[in-house]
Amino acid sequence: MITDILELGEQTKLRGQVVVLGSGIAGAEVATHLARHGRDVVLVESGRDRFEPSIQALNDVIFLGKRHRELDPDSYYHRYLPPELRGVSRVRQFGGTSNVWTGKWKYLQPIDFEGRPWVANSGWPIDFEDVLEHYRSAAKDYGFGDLEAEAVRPEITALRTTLAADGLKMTSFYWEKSPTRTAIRFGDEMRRSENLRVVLGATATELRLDDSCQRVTAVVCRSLEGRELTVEGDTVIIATGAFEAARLLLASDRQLPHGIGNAHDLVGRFYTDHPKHHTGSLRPGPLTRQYANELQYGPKPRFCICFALDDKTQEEHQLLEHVLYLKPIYEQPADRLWRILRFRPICQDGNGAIASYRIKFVTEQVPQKSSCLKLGTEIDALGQRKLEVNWCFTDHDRRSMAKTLELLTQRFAEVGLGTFDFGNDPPTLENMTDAAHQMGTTRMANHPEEGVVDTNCRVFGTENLYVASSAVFPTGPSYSPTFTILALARRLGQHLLQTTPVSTTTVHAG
């Protein structure tokens, strides 16, 4: 069932066993996994089935460090989405932020997990075996391309061989034909089900917890028109994005002076993203004109390539997880005329002779606490207290990047992919923007002094209160975040499943 606030009439309270904020990719998953194995779930979302500039507005944060990427109807880099939503890397709609992602699917790599010595803060307290059986199942069920079969094609295989004898590495992912979209996905199950109820135009604005401090016994809903609404339930899961998480738990102050999860102060800190760079060119080489057909972007569905540096490399230099997109730019009758007159050979896939690719360039960032939100002095149309958002870099940033972009050069060209042109705007971290992958304001850990919720995405200190977001990444490659949220998000649900008895009555108002 699927409901706005207004619509509830006189009533203010809601129950259910569990209450999920947030219907982006992990609350949508998390959600209906739950309610189809017989779990009462109300889900409560701020926006609304149509988008609403007022509802967005509620995303304003202040920018202490580098800003972020803005609104920009004539962005040329997102001409795929309406204008409203061009530039825009957090949207309160129903289906979140899926509303606007391009539908790239990677696995993180086993590596990726591990703790680098000369990569501060790094690794997780869980390894990729713990999230492999829900890869593949999301892959299943939501028709994703096997990446598994993908990394042992032929091609695939002889193309890694080669650029692992000049220190360089590849990875694939799968990119959709049409983006999921969650509203789309589970729209239809979410207005049948029984034991699911969507409450959408409601922003969660407190967490109550009972006397002891470590349950969280309702969540405090409000709308732009007035309307408050209190949620109860046996377990909550936090399933918004990094920064409306950590403002949750920050502003969830009543009962803790310091906010829900906070006793060591770190809800909110080691917030990164993924700086990343869209307006270099590449001109082809020998191998890229071999494997130009592994390099297409279209059509889709298809498996696309990334490049980075080798793991042998990157630890020889102490270097971060930096890594290179290729996307074919095809000739005009001009490119065509100036190859044929400088005796080119020609460089071409499925879809057309290739003028160049465009390179984006995406880096990793150090996690450090002083790269964090908190609660500012200025309010939103809810009364409540914007996020000031301190996104900021270290020296090994600037230092990895500097170095992997020299290294790439060198070995691209000798490698036989090409040689880059950056113009007169080469990377630096100041020219750079986000990448909407926003991550790690609620770090995984294994104890509270190190981070904000355990293996499990349960905030410490509590005993009935999750996040199922990035928030909880403590480090993120240079990729995508989205199928390891989703994992997670599943992965959540199977131990939530184990724990939460199937109810005998369906979700009701109270």
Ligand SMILES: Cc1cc2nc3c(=O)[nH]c(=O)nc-3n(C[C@H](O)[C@H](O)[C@H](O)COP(=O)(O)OP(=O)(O)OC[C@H]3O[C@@H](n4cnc5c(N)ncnc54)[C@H](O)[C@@H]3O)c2cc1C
The other form holds:
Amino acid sequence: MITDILELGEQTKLRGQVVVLGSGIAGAEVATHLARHGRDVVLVESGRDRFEPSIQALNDVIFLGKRHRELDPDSYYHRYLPPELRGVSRVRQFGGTSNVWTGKWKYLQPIDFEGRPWVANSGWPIDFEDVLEHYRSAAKDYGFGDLEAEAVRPEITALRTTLAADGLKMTSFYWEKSPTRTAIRFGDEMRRSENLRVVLGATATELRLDDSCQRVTAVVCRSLEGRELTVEGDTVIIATGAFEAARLLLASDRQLPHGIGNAHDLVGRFYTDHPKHHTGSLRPGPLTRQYANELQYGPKPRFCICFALDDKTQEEHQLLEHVLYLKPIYEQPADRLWRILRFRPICQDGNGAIASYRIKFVTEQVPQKSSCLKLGTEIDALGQRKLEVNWCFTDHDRRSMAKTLELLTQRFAEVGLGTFDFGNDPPTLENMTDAAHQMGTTRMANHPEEGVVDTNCRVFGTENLYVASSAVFPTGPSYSPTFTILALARRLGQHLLQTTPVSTTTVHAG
Ligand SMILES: Cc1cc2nc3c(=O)[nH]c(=O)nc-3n(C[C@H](O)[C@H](O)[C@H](O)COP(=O)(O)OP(=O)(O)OC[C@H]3O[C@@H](n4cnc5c(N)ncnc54)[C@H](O)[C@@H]3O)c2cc1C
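Now show me the form predicted together with this ligand; what you just gave was the form predicted alone.
Expanding to the full complex; the earlier chain stays at the top.
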């Protein structure tokens, strides 16, 4: 069932076997999975069905280092969104950021989980095989088609082989026609479910611990209207996104002065995003003309391709992972005339003649302790301390960017993909924006001295507190993170089925 906190009393208590915080892709997935398997679940969501600016304002942070992109009602790149959401990086609404995202699904690659000696703090404590079954089952349930079969399709194999000869690699991703919006995908199921109760308009402000300080016993939630809700549970899953996960752990400092899971001062640290630049263009070369149909971006849904320097080159030059997307820009009559007058060969895909490709270049950044979130002194409308965000980079990030672009420029020309044109605005960390991919603030590790959650996403030092989010990513290889968020949420759901018995009651108000 779905209720609003306003439909409950001034001060209400609920109880569930599992309490999930946040209804984005991570929270909705794990909550419905557990409920479907007979567990009593209470899901608490700060936002409501409709976007409310006063609730969204609870996301406001103070930037100390590089800023995120700004809201821009005129943004060309976010024309598909209502003006008030253009440029937003995360959304407080039922369904979370899935209300605005673009629906590109991509696996991480096996190498992304490995430690790379030239990238400080790299390496995941789990490997590709640990998430593969969850990628596969998610792709099947969501109807994405088979990314693995796509990767060995003859045309794709031929193009990959050609690129490999020039030190380039490519991978495929799946682009949905209508991006999954969790409020739509799971809304009816949530309304009908007898053992899942969703409470909207309820912001988790504090986690309460038992006397041992190792078990979370309750989540305290508040609303902007002054309502208070306490939800008790045997297991609590924080699925509030990477920023709010760290904020809640740090803010829960009544019993542990540095917050929960923060014995080693690691909560909020190692924050990474994907610096992104998208104003360059590519003049297509012969290989692009040959494979133009494979490079199409529409009609969706479809598999698309993105490019990078190969693993050997990255190792040889100590580079960070990165990715380059090519979006076809179709000819206008003037472009056609220009091409004909210069006797340029036509580049054409199933949608028409292509004038050029817009380049989107995205890079990984080195995970480092000083790129971090901390609680500041300013408070929000619920009296919670706002986050201070110090998003910063290393010299390695700068060196890697410059060399990567130099080699990509050279190799794209050599292999026949084409010629880059960045005009007066070549990518630098200064002119790049965030990609709305917040990661790493409660990183996964084998030991509490190295991270905040263990390989099951359980917060170190606690028995029953978990994180489902890109917050747990130790590194952020430069692709769309959400498929991995989803796969890890499904993995967590499966893990918790083993430790949580089937319920004999249904969730109820206490
Ligand atoms: C414009 C845009 C385009 C994007 N496109 C892509 C793409 O194509 N591919 C891709 O992989 N990724 C993309 N992303 C990133 C993607 O949207 C996120 O990775 C993903 O949605 C994160 O899901 P989540 O469930 O972890 O967090 P969220 O969706 O942010 O959900 C967190 C939820 O928690 C709630 N919440 C927060 N704090 C509290 C609290 N204290 N108490 C209760 N509830 C709380 C929020 O209201 C929200 O509903 C895009 C992002 C943006 C902004």
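For clarity, a rigid core is taken as the largest C-alpha set superposing within 1.5 Å between two forms. Residue numbers count along the first chain shown, from 1. In this text, all values refer to a predicted model and were calculated from it rather than measured experimentally.
After superposition on the rigid core, the Cα of Q11 moves by 2 Å or more between the two forms.
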